[in-house]
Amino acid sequence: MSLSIKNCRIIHNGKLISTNIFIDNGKITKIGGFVDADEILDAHNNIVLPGVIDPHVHFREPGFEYKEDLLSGSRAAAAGGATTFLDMPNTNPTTTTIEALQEKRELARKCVVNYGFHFGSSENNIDEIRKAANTASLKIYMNPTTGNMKLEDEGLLRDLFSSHNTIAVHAEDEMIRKAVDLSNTLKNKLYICHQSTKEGLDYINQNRGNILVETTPHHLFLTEEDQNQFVKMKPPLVTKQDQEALWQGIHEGSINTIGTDHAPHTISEKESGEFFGVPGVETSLPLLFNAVNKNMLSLQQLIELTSHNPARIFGIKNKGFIEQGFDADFVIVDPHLTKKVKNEELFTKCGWSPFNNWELEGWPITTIVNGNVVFEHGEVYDIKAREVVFNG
């Protein structure tokens, strides 16, 4: 099965140029003249990304299917312009042994965007960490969150950090100094996950072995003065002052990627208040977008921080670019579409989004994964996708 997409822009060494994509068994084939194919797509001078890999995602199954489950967070990915995710391991029961991160892979076989997964660390799990296979990082969560996996042991700490090529970890206040601490110590690859605050930051960049590091479009779209029991998270909302280091973070490059920490609860849940976390994984390509119609980033920071650096960070082998024998992951975005996130038109279970009502201008309008187009005209198609190959 072949594809030709015509009539397309894309970013060529930082400039948007016009031109056509040859896509043949799932791969580009060649970018410029036109070459006809099974079928033909006309972007209508519309912007063509590679899709948005999204490194953080709690797509909650097993376990907590009733908030969202991996097709339906696949599928929401495929609306938000997200051909890849990679979900994190406090599920029910949690991804740390090598039984339970097989069982979410066949559970993932129903996904219609590929898809990867976090390892998860316990009090007794070094074996199982040694042995799995194909995972894109550790994750040890440091302070307490949803699925209560918080670890504090100095000594088990430092054998864990050892015991994988890469450690994502969620970090806050005074724990942030510890993993950076641990990993410059170690002298391995840390990422940290949903960075928020200036000082956190700050501390990072004085003290930079090999540290990448997220933040999320909640942290960088709102801040504490939008604190009501829906947007209760963990890190929490924070102060203009931290948002205004994030941004100045993109912009210097000291900021790698944007995960959306996709964490969605039900209405009835987030009205107690005892739950934290928000859903994103279908509103954070809009939002960016509309931040690049505002001058507030570029397109090619904007590409940097949702495809090419998550591809690179992990080791994605065939993602996160627009190059000849790449995987034909794309999204097609429509610029200047305007129009409101509404709770009602969301493919994400949980049904809400903390940016309800919100207008943003340039919206992802068809998703294509594999070759295959899986998001169109507000539908998605019941493609499936597949498990990412991890390099090393």
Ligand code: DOR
Given for the second form:
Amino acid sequence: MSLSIKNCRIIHNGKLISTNIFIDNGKITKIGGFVDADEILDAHNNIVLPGVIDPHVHFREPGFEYKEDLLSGSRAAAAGGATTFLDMPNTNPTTTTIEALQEKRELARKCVVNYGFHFGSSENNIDEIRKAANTASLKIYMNPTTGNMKLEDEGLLRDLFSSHNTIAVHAEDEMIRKAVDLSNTLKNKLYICHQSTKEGLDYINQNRGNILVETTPHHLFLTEEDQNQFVKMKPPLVTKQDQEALWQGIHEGSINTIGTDHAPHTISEKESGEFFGVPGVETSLPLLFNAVNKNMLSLQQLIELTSHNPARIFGIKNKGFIEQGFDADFVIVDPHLTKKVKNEELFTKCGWSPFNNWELEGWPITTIVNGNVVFEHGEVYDIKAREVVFNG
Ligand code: DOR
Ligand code: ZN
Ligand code: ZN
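Now show me the form predicted in complex with the ligand, since the one above was the form predicted on its own.
Below is the entire complex, every chain and molecule, led by the chain shown above.
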């Protein structure tokens, strides 16, 4: 089946251009030229971006399906313009064995957007890590958080750092230094999740080897002044000054990706004050696009952070770019559609957002995954996606 998307505005060589995109069998076959295909979709001069790749989500399956599962999480992703997500290993069982990875792969077949997995580390799973094929990274928890996967033995950390091409860390405060130092000594690639403080970012920038840095929408748009039970997360919300350093990092290019750290918990769990994390996969793009409209970042920067860089860093085959030969994963954004985030309209099972009632300008209206429309007119269609392939 072939599809043409006509009247697109895309960023091409740094400039916004008007064009048509041709798709055959789920791949981009041509950009520009006459419109002709089995099906034609009119983008009405809205902005077509590479589908968002969310490198950091917790979709909770298996083990905690009452807060989210791989289908509900993937539907929320589609509504938020994310066409690929990389899921974290703190499920139950944890994704620390080949068997658990295989189970998650099977469970994920129901997803409506593409998926990949971070593998988890434990005290004794180096053999499993080495055998696990096609994983985004080895995730190491260096501080305590949801799932109790924290590891601290120095020798073990060294062995783990050497056991995968890409190490992703949950590291706060002094653990950021430790992770940076270890990666510089061992010369491996380090992906620092949810970087939130000026101090941490300064240390990274002063000691930067092969280090890639993620920040989150909640750290970019909320500060410690917004603190309440619902916005408790790890790492916590930061000061205005820290937040300014994060924005500066975005402008300078020292922050490479936006990962939502989508970490749903139920409303009653959050009310208890004992659960850390906020949902984010369906509000990230509207928050960032609204920020583009306010000149807080450029559209080119948004694309680098949300699609080009996650694809490059994790080596996701054929994704992250609107270019011939790449997979047809797009989000069409109406740049001036203005509406409020509404808890009751969200697709996430947890049913709430820290951004409830925020009025934002620039919303995804259509999401296309592997050449199929999966989200339009506020509805998500049940078309199955697939696991991504990590190069090398
Ligand atoms: O706040 C958090 N929630 N931080 C994490 O590192 C984990 C996450 C979760 O899975 O709930
Ligand atoms: Zn974390
Ligand atoms: Zn996380």
